[in-house]
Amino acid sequence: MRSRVLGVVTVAAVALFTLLPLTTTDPARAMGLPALLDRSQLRGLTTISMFVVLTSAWNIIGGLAGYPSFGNVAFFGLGAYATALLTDPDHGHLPLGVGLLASPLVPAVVALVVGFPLLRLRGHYFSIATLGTAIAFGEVINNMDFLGGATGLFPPIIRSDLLFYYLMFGAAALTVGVTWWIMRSRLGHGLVAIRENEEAAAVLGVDTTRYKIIAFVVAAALTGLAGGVFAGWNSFVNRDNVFPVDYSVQMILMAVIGGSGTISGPVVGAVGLEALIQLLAGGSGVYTQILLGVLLAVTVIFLPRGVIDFVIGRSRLTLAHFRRSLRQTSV
């Protein structure tokens, strides 16, 4: 029953964001509709829409296959520079979607490569090897003439933040379908037997390498289609813009509090959380930072597998829960 009503509640909320910003464009206004949406609430439903594909993307290594990366920041890079440099009128100078094309296969050809030796740590030290790699590759790139340098690569001027919203909206719908498929495929369950026990999953006959390879190309793919969207719609691309280590903070916070492994639990944490963190935006920086390690710490002790098990599973704030929860989180 729960399931379901979150399913109605789903296609509602699909169908909201992407008939909401057509009530912008001039035929609606023609036909004397009011526009519902501003500028910069259409920019933020497109922030929002970016974290969603970041989120959904790093949710298929860290919460499928339980190998927590701190590095997807560095997919998101790589897409940006790839779309920029092939769109940029002093180099590539090729239209945008020619350069949306290299956005995906830039990062998953460098997943690839980088995949074989991270992928055989476990842990903190994958997380921690993961994280280095993306500022290595920022450090290399803002060194790197060809690329812009410190200065970075300007791709032409497209004044239309509509298409940028239903481009990165699409990615959005892209990302989540493939976690979907994901799940249900042979793929999915080896993922999650490699989650839960990676020796075991072996013995049992799962490839083990090849399939987090398999997840880790798709995340880096996803991610870097979201950073080729980015590179577009912001006109502007250098390292501090597009390798911040705050996205991969950020992509993990809201996995976590959503409720990681899960199609739907990334989805909610990505829209409450950069909501939430648009809606506080104009206040303190400071504060800000407080209060969402102050969810994350709730969210662990309270609701361990996230907002989404909450709902429409067997989680509930009692006192018996609460030790459980101590339990299953203590070290």
Contents of the next structure:
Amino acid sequence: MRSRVLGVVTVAAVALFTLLPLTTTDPARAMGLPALLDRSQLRGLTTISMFVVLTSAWNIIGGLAGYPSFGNVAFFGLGAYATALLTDPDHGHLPLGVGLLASPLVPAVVALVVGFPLLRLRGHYFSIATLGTAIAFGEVINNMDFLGGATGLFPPIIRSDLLFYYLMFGAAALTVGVTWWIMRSRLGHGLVAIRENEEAAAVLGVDTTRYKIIAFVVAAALTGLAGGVFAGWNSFVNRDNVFPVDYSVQMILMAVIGGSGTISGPVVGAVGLEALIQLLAGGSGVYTQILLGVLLAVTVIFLPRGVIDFVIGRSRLTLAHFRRSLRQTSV
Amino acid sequence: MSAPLLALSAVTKRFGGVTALDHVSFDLAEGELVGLIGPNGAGKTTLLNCLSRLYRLDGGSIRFSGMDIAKLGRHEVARLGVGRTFQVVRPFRSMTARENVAIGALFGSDRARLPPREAFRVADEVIDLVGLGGRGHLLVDELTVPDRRHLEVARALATRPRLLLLDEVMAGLNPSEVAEALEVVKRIHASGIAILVIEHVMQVIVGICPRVVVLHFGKVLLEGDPSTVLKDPRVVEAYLGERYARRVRGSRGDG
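Could you please show the structure of the form predicted together with its partner chain, as a counterpart to the form predicted alone just displayed?
Okay, now the whole complex, with that chain kicking things off.
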């Protein structure tokens, strides 16, 4: 019953976000349909889709495997640079399609290499190490002349908000689809077992190293894809716009508030918070930051398993979790 | 005579200056039920951690069905068919009891590794076998302490092991719960699985194990059939102290 409701909601949402932007096209206008979106709203939806990719991809390593990476933005940046390098007229000068193919591959290979040492660490050691790694990647790229140095790279401008909306929306749908598949497969069950107790998982036959690496690589590839689409869309890529540490924090915030470790939680968190951020964008950024901080605190205290758990009626608004964690930390 | 299922030879494990296991050697045959006893700190759990490759050895070797465990990864030992429980239970807390057991069937030994749908079917069977029937849908936190112990056993059993290592699964249980747990162990043994039972409480072992190994200060003190072993003055001394052992000897008139 609940899964049927969820299915209907999903299909309706996908149909809505597929069809709605079409009302901005010339044929729709010619047919006399009212434009239900303006260009800035379409761009807003593209950004929301981007955060759905980032948050859902983070959820695979952070939410399912329980390895809270604070450096996923590195994969976004690497994907963006891969696409930019291949499409920039001064460098690869290849079509966007080819550039996009490289955007998941480069971060995936990097994740495979750095994953071996990083995933030997646990808890906050892992978080700090990933944070440092991401900053290091940004700095190194910022200082490489063939990558444009601090000036950055300039992929050719393609004036089609609709194209980039559909690319980003497609990437978001792919990420959610991959998560759905993982959670039903042996891989997903193994990842959750690793999150809950890594040694117990190992003695039950879960190849913990391999599974963690797979989760990290898949998350990196999907994050990189979003970076590649962003590079084409923004037609300007440098350290400051594709390696912001803020993104790493935002992914985690959105996943945790929405409900990490689930399929819908990160989607709800990304859509809800990014929409909120855009609505408040007229005002001062400081208030947005304060609001996000308060939201995080309130969620962690009242709904430690995220908003989605409350929406589907599995948890209630109580202080019970908070009291329990206080008891546990004071022992 | 065929090679033993499990062969320990001069197994040694040190933690800094402390030698937790000192040249421990014994064998265990296919389908055999062996008790491992010894006072607190004798090295029983350390030995189990070596057997499931959570620890690396500092000397000696452990061979399981002909394979040197030192050369394998932790999960590969499980895939060969070594299942274990933890003395301090380590359930997957976000999962139901049934999901916990299904992890064992999804992964586990090469004979397990079932696709998800079948793994859950096997989980239901195993849950019934260990006496958790009807409580599979409960979250771990909703289970009683004895049920959490049963869950440890069920999860290990679902991996379809050839050797099951039970680490004090009966500690802290009341007599009727111990009796129930003993029934479960007997049932598992009857299905042909070799078992190494670690137990601090000797009475538990006596009833079911044809052979026991006594560990003391990391060394094998003695091995043999339980009735002989438990009467041995060295075992009495290890457990109850030298003074008590002297008194026992004195009252028998041979001291």
